[in-house]
Structure formats: structure tokens, C-alpha cells
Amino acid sequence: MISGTLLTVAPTGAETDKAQVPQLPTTLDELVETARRCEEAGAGLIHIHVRDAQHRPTLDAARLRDAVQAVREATDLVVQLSTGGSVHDPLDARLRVLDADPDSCSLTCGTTNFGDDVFLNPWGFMVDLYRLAQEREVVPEFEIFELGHLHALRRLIDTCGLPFGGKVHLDFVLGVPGSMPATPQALLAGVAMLPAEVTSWSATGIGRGHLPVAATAVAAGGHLRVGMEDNLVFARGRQVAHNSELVSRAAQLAALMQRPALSPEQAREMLGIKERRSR
């Protein structure tokens, strides 16, 4: 059994405006530079959203393929693509994300309120994405925004079997307005409801819940997702200057708790990732 903490970096997301936060990595060059520095800081996996030439969220197939290839060539990070895109992307376009041949993909386990919007993940779409990931030998990360999503994950496993690789890894996303709050209590309630097949879990705290959720996750045996997709403030009165700052702080917390950051190779083993690197 691998002992340590998987650090995932989510550097960009689909919500933040580049014009308001210039340090947000939205170009391919910025993404690769971010991936390299975050790997050096302790990240084992990168969760990628891509932007177009005007820095707007996109699911453009060529940009997705270019992002996967460039990060894979520049680092050893596990490359995970978001299949959520933005909340406005159609379901068929979100399924085509897997055409870019990532190591991993997100799979959100149900529809949820998302600020002023609704993030649609109907049952049929979830099953289609799960089975497509099995066919493409892509490892899903199940995103849990609500406690009810754990029941949906149970139903998915019963319906479709285990994911490719045989491991079940999920990420609690806490603090999105309208969904589970970013509190230790909410996270521990979710941990108490984990299906028996779950082999590892991580947690994401949005905004000011970032540090309480991180501390609770590491103490409870979980893993961490950090990054500017989820948190733009490093400390009171100071914005995050670079995603690597957040990774470095998470790595320090993990080391302090005697659960040091996993290397990308250890992350691949823990998650059951298929080897896609040519070097």
C-alpha cells in the first residue's frame, strides 16, 4: 500500500476571468510552465481546463489534444481532463473530451447547483461517460459535490462495474455556492458514507474553506486538490501569484502530518493509470 498524499493541482478552471486575474494560466505555454513548476513543488496529477485564444473556456478538440500532449511531454504528471468544461457546455461535447486521450478524466456524480447556474449531470450521461472511460482505458475521478452523489456512485459501480484499472478514486468538492459547504463537518460526513469499493479520496475546499478542508483531509487519510481553479487568495490581503505556491503549501502540510507528497509514479500506481508516455 502506498503511503503518502496525492497532490492534485487544478490551475485554471472555467470560471475566473483572465482580465481580472492576469496570473491565471490560460495559454498553452502558461499551462506547461505551471505544470512543470507544480510538479517540482510536489504535485502528482494535474486537472486541466483549456481556454481559447480570447481566454474563454472551450472544449475545442485540437486544444484539448495539444494540452494533453504538451503536458505529457514536459512532465511526468498524471494528466486529467475536466469533462465538466463550463456549466454551459453541451453533454455530447463533454463526452468527446476523451478523444484527447488523457490519463484520467473527471466524472461528476450528479446534477448540482453551481452558484447562479445548474451543473447538469443526468444519469444517462454519467453512465455513457463511465462506459466510454472503461472502453478508452481512462481512469475516472468521481467528483462529489453533494452527499447524494455518493449514492449515485454506488449505483454507477453496481450498474457498470469497476473503472479501468480497478481503483475507485473520488474528490469531494466543497464550498461551491448551493452545494456542500467547505467545512470539516461536511467532509467527514461524506467520508463516513464512502462506498466500500473506494480505494482513495481527495478533497477540494473552495475559497476560504481551502485550508480547513485541506487540514481535515490529510488528518483523515485523504488526499488534496489545490489550485487557482478553486482558490485565488493565498492569505488575507494577498492573491495567489502562482499555482505552485498552493502546491508547495499543501506539500508542507502533508510532510508535517508524516504523509509526504506522492511522486507522479506513485500516483500512477495508486490510481491504476495506463502508461501512455512514449519516452
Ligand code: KMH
Contents of the next structure:
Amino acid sequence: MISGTLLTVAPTGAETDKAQVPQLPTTLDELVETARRCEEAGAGLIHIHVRDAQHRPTLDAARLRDAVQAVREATDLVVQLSTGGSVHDPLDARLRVLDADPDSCSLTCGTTNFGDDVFLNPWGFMVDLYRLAQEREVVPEFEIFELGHLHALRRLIDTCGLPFGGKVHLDFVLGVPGSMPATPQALLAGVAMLPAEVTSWSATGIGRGHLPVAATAVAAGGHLRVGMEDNLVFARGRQVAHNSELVSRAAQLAALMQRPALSPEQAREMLGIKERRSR
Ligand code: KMH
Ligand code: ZN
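Counterpart to the form predicted on its own, namely the form predicted together with (5S)-5-amino-3-OXO-hexanoic acid:
Every chain and every other molecule in the complex is listed next, the one we just looked at coming first.
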């Protein structure tokens, strides 16, 4: 059994404006440089959203494919594409993300309030995405924004069986305005409701809850997601300068708790990832 901590980095997201946060990695070169430095700092998996030439979120097929290939060539990180995109992306475009042949994809387990918007994940879309991931041998990471999403995951496994690779990994995303808060109490309520099939779980807290959620997750046997998709503030009054800072801090926390960062190879084994590297 693997006993360390998977560190996932979510470096970009779809919500932050490059003009306001110039250090946000939005170009392909910046993404690859970020992936390399985060791998050196201890990351095992990268959760990718791509941007267009104007730094706006996009699900452009060529850009997705280029991002997957470039990060796969430059690092050994597990390459996960977001199928959440931005709240404005249509469901059919979100399904086509899998055409870029990622190792893993996010799969959010239900609709949720998302600030002033709604992040739409109806049941039929979840089933279509799950079945497509099974068919393409892509490992889903189930995103849990609400306690009810755990019940929807239960229903998804009952309806469609286990994911490709046989492992069930989920990620709590806490602190989105209008959804579950980024508190230790909320995270532990979720951990108490995990379906029996879950083999590993991670957590991230948006904004202020980032550190309390991380500390709780490591203490409770979970893994960590960090990155500028979720948190732009490193410490009071100090912005994150580079995603690798967040990964380094998470690696220190994990080491202190005697569960050091997993290598990308260990992460691949834990998650049941199919080998797609050509080296
Ligand atoms: N950008 C959010 C609307 C995911 O990557 O799958 C959705 C999101 C979740 O970030
Ligand atoms: Zn995302």
C-alpha cells in the first residue's frame, strides 16, 4: 500500500484574469515551465485548464491536445484535463475534452452554485462523461463540491461500475461561494460519507480556507490539491508568485506529517493510470 501524499497542482483554472494576475500561467510555455517546477517541488498530478491567445478560458481541441502532449513530454506528471471548463462552456464541448487523450479527467458529481453563476453537471452529462472515460481508458477524478455529490457518486458507481483502472479517487473542492465551506468541519463531514469503493481522496480549499483544509486533509489520511486555480494568496498581504511555492509548502506539510509527497510513478500506481508516455 502507498502511504505518502499525492500533491496535485491546479495552476490556472478558468476564473482568474491574467491582466490582474500576470504570474498566472496561461500560455503553453508558461504551463510547461510550471509543470516542470511543480514536479521538482513534489507534485504528482497536474489539473489543466487551457487559455486562448487572449488568455481567456477555452476548450479548443488543438490547444488541449498541445497542452497534454507538451506536459507529457516535459514531465512524468499525471496529466489531468478539466472537463469543468468555465461555467459558460456547453456540455458537448466539455465531453470532447477527452479527445485530447489525457491520463485523467475531472468529473464533477452534480450541479452547484458557483459565485453568481451555476456550474452545470446534470445526471445525464455525468453518465455520458463517465462512460466515455471508461471507453477511452481515462481515469476520472470525481470533484465533490457538496455533500450530495457523494450520494451522486454512489449512484454513478451503482449505475456504471468502477472507473478504468479499478480505483476511485475523488477531490473535495471546498469554499466556492454558494457551495460547501472550506472548513475542517465540512471536510470531515464529507470524509464520513465516502462511498466504500473510494480508494483515495484529496481536498482543496478555495481562498482563505486553503491551509485549514490542507492541514485537515493530511491529518485525516487524504491527499492535497493546491494551486492558483484555488488560491492566489500565499500569506497575509503576499500573492502567490509561482505555483511551485504552493506545492513546496504542501510537500513540507506532508513530510512533517510523515506522509511525504508521492512521486509521479507512485501517483500513477495509486490512481491506476494507463501508460501513455512514449519514452
Ligand atoms: N471552473 C469551474 C467552473 C473542473 O475543473 O472540473 C469548474 C472547475 C472544475 O474548475
Ligand atoms: Zn478546474
